[in-house]
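Shown here is one chain on its own, the form predicted on its own, set out as structure tokens.
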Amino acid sequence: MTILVSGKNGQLGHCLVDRLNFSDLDYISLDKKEMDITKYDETARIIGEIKPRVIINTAAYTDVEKSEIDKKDAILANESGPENLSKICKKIDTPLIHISTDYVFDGRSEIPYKPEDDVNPKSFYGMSKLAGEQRIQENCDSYMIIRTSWLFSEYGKNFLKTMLKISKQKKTIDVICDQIGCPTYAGHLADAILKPIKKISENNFDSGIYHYAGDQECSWFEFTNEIFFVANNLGYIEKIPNLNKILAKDFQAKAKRPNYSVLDSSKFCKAFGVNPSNWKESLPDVIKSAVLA
């Protein structure tokens, strides 16, 4: 059984490859230069040569702010690419695992979102990711769409690494306190995807939308506090910067983000026997690895 991972240079792609390297699973991981999923013929040819038993699509346009300007690129990566994969997967009878986002919700809920809850994205990024979900549902018979939230890791660009960098540059940092989500370690998401991979490869699962995210909700302000507390204990930060609470409306952002985007992971966890991401427990190792990277 061969697993094909697209988007190998992203956070989740890196974490998947790390774990696949220490497994007995055969896999091939490709970046955009090796397989551009926005180009149907090229993608169909490559997949036809590899003949994967499962495709895990982690490729995406993830810059929320730039998506408001680079709308064409966001649509290509987040809608057209998944649509191409879904059509190819249907033709070759191969399950598709696709990663989506909490930004498909508007943030008006007061309880964690379940996969079946109404969607209403407020940013173009969220709209493009929702469109990708819809194309998969329209074109693919065997699929798993996994929405995740506030992804962080030792790889790529993410909030944790940005805060660690800023902590070396500023004595005072403004952090949003009224947006609530559930941080998710990409390594935990990779583990959660790979645990049931045999069942998925055999089409022994219910196609549909699932959620997988962190086990504890917090604000960006609280997340930053936790990052700095751990980094300080590890000796990476000599002195924790002063943190100022600010409201989302006072942060000049192009994209609107949900004020509440906590995800309920129970459907996925019960179906495949995994636990939500214990993001606090992961912080020391992630910070150590991020510092060494």
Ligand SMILES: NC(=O)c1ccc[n+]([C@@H]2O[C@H](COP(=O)([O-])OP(=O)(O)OC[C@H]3O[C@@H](n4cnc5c(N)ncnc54)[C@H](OP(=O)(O)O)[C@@H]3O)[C@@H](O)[C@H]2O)c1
Given for the second form:
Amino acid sequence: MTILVSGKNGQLGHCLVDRLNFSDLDYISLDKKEMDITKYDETARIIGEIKPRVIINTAAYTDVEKSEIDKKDAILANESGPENLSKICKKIDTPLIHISTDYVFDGRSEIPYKPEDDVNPKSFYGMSKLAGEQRIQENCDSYMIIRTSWLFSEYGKNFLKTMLKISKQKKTIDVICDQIGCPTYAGHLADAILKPIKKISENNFDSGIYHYAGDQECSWFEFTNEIFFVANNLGYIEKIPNLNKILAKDFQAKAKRPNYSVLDSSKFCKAFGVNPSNWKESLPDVIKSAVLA
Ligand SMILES: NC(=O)c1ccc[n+]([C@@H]2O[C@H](COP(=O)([O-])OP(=O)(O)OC[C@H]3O[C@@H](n4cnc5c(N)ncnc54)[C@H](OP(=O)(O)O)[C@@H]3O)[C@@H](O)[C@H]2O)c1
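Please show me the structure of the same protein in the form predicted together with the ligand, now that we have looked at it in the form predicted on its own.
Next comes the full complex, and the chain you just saw is listed first.
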């Protein structure tokens, strides 16, 4: 059985490929140049040639701030791309695994969000990702939409890598303290996707929306503290910068984000026998790899 991974150069794409390389699973991974999911004919032809038994779509327009300006590009990648894939998957009777986001929620909840909770995105990125979810639900019968949050890894652009870089440049750093979420190591998400992959490829699962995220909630401020504590212990940061708590309203951001976007991963974890991402435990290895990369 061949697994097809789209968006292979992203954080999650990289983590999936790392794991697939050490597995006995047959796979093909493609980047945007090799398969642009916004182009229906090209994507249908490539998928028709590969004949995958399951498709994992990690491709997306993920810049939350730029999405407020580049609306067309965000919609193309986050709505039209998944729509194309879902139509193709339906035609060839192949399950689609697609990744979505905690930013589909407005953050008014005080308890972790379950997959069936009401959505109400505050940002254009969140709206475009929600539209992608909806197109998949309309167009194909066999799909798994996995919402995740605050992804970090040794690869690509992410909060952890940005903070490590800034720590070398600034003595004091302002960090938001009133947005709460669950950091998720992309490697753990990749493991969680691959564990039930055979079942999914055989259509032996319940189609629907699932959540998979970190096991402990925190604010961006607390996340930064953890990153710097570990990096300092490992000797990658000589002196921890002063951290200054600020409120989201005082941070100049174009996109509005939920103040609370903790995801309840229990449906996914129960169904497939995995644990939520123990992100704190992953920090030393991720920081070591991020610094070496
Ligand atoms: N990052 C987070 O904090 C976060 C949080 C919640 C959910 N998610 C979701 O998790 C998934 C994986 O995120 P990530 O952090 O791994 O993203 P990422 O690092 O930004 O990677 C996304 C990849 O998709 C590619 N791509 C963009 N448009 C494409 C297209 N039209 N066709 C094919 N490939 C395309 C990008 O290529 P180029 O770089 O060449 O454009 C990039 O390699 C996404 O669905 C994202 O929405 C992410």
